[in-house]
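Take a look at this one chain, the form predicted on its own, written out in structure tokens.
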Amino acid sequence: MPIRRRTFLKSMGASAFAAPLLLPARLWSSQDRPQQPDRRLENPFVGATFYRNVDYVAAVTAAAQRQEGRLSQQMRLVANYPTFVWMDSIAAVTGGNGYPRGLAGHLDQALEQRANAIGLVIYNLPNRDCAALASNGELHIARNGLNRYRTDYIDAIFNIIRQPRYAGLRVVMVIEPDSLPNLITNRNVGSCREASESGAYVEGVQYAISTLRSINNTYAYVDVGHAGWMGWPANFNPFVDLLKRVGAGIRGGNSKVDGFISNTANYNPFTEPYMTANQMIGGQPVRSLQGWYDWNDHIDEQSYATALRTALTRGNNAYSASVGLLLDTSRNGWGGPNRPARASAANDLRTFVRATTIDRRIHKGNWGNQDGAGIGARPVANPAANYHAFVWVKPPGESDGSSRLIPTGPENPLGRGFDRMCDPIYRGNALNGNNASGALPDAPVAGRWFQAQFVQLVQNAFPAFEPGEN
């Protein structure tokens, strides 16, 4: 039950039916020998064949139901690719207060599905996405937060995993999305402060990281933003610093570390296909573009992910060589009707970028529930220089938040918070150059399935889907 929110900032701080059984699908293709599950692999994703959500794919089914022709067909190829599982919360990871299962009902999922990996989403920091309101999370620094996320948290999600007949699980972590940069850019906002004066965040990803690499077959991959969040040097070199610092203080050291995600559900492509970033338009470069890029050094992810590896793999407490890089590609696809084919013949530098550009968002700082997003890239094991692998990390369907408040109730459960990002008729704020939201209507809470959502992510898909393809 993903809960997800973007930030986009530049200096300042600038951003029910049951389900059917499956087989085993092998998604991460590589002509390499699949190795062992009892070994350390240097890429867990190859050879692997991932745990499909039960939950998911359930309403995947339902969701296919409700159309017809080929856009049903084109919805059911979805649940052939693997999502993550997000332990949002402490039920989360014991099962009940709204979750079909907990952590070990999945797991034992996987096991019946005969897959040997899993991915998870660890998520659930005190003053969790401290910066946001949709997806604040249980835990508060002030109410023994700290110490809440490490036994009744951590703990138990280790004491689950650890179990021998998992042993043969590649359980693959995304750690703690949001929390790192926020130290970054939104150390304005008080709970943030609070986060990066006590140490809760630095703490909490060192001990979650100590504690769920002790086990072997466990990988952990670190939040790192996004290029239109971190891209700045303002706000690049000192998150570089941080990220050693963090790692430096993993029991076991960095090591502990196995690669770095980035773009985690957010909507970033990986490569701008038709520009560059010093590409001179009209005698100034494609970077320089003010409401757009505003001099970001990097206009996609692959080149941000990139130097963010290079930098981290030099200097003092540098991470290894063999480090790896991830992307959530679950809606970075930006197909349909209104994806460019080519580059603008435009001299006039706005006119080009956003007649160039695959990002066919109002403004990079936009993040919930974008109009006009289509599913991306499909999973795959190495798919460019120093990639783990492209993943579907935020599950496409689930909502970023809701367009409206919505009391705690049988429409929010677990009381998710309203944040007007995610409202349609929002006109912004400073974060996103006070545009219009670009948000979808009639969203639900965080983590809820979103209907009219997946109908256009399945119709905007990039590659489409196509009957016979996984």
Ligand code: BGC
Second form
Amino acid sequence: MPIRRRTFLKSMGASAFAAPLLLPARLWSSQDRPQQPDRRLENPFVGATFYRNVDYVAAVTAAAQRQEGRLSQQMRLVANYPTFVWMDSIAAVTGGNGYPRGLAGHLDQALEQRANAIGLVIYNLPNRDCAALASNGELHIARNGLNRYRTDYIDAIFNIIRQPRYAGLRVVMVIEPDSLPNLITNRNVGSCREASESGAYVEGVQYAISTLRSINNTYAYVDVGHAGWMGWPANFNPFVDLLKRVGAGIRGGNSKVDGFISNTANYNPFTEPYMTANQMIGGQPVRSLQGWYDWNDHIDEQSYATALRTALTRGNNAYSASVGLLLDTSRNGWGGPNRPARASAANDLRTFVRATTIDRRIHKGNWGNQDGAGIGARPVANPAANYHAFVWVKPPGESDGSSRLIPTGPENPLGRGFDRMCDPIYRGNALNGNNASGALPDAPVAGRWFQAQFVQLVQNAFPAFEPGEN
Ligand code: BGC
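With the form predicted on its own in hand, show me what the form predicted in complex with this ligand looks like.
After this comes the whole thing, all chains and molecules, with the earlier chain placed first.
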């Protein structure tokens, strides 16, 4: 899940959304479920019991069995929280071709768990992940990709979700991570230029929301990248215009958008607890630090996403004031022994910021399997003003991309590319200020289980996993 840049946690609401106990046996059948559609909710996370992806739970359980003692126990706790299910190909919808089950299989499992909600990621645009290589998709604009996206992917999802037996499930959808942000900053890359000039990303996103939100029990959150990508006015302002244009072209209007999600599969903190963007250190504001914030207006996700929401709910084509924010906290915890506990006393800006920020990355533009990261805040409803929820969209332990070229074959069935931002010996490019990638070694292809990363993410979780916490 690449980011690219320009030029580059809390009070819990009354009703946290909790995961159900996994039922050891089939105590209750989906046929027994009352088929009444839920009334539409402003915040679908309130009072929700989210599905725990049975395949992810199996991966976490297997991971825990490979460890011992406290770490093993902490790993098991991860499986108690819901993660989103990625519909990252047509086969992910139908099942087969390496997917243990398709969308209907997950929805059936959700009913069996007596969940009343499920998180899905809609992620299969033609020319997907146009500025990177690790998560390139199966569809291509030049090969009828937009039509196939509509008919073979979105319509297939629609035909499953709309079945009456799923009417009691709140289907919360994250719409196409990284796609619209790439149209702002990466049109110099051929595949993104094609996505932009053909209109395929905009039309694809509009079709996805128009179609899927015509079902009463679905909720759509549009991906808005993250602060370290879209935070500068040169990116932020055209992005607001683009998001409004996308909204205006949705069948039924932009009220079909329930909110926006930032930091999907990224590592950016919700807040920087020990400093502010405009705090002066040695005569210079924190946000001016070259090679780190580079005069970004927003040094954290809360600041960025809140400003974006404000801009989107004003002026022409304004979104409704009811739109809410989501934050992917699956890997933005930055705990462990290297986490600062207070602001540095240094008077030199660079020394101060690097000793004070909780984000231990080498550069904000780094995104592949970041060394030192930890799981962040647990999924919860109403964590802060204007936030509908903190969610775990990227399932912790699933790779961002391989650290070396893995040819198509058993270790790379979908023919994923090799992006050197996932290669620990790569020295970077203009998008990350020519810094080292900061990626962990020996990573499998995107989406596959990466045990060494999972170990780190659990060890560096913030808050740390405590026995009995869930
Ligand atoms: C990959 C997907 C995967 C998702 C969640 C993405 O980076 O491209 O295949 O399902 O991450 O791990």
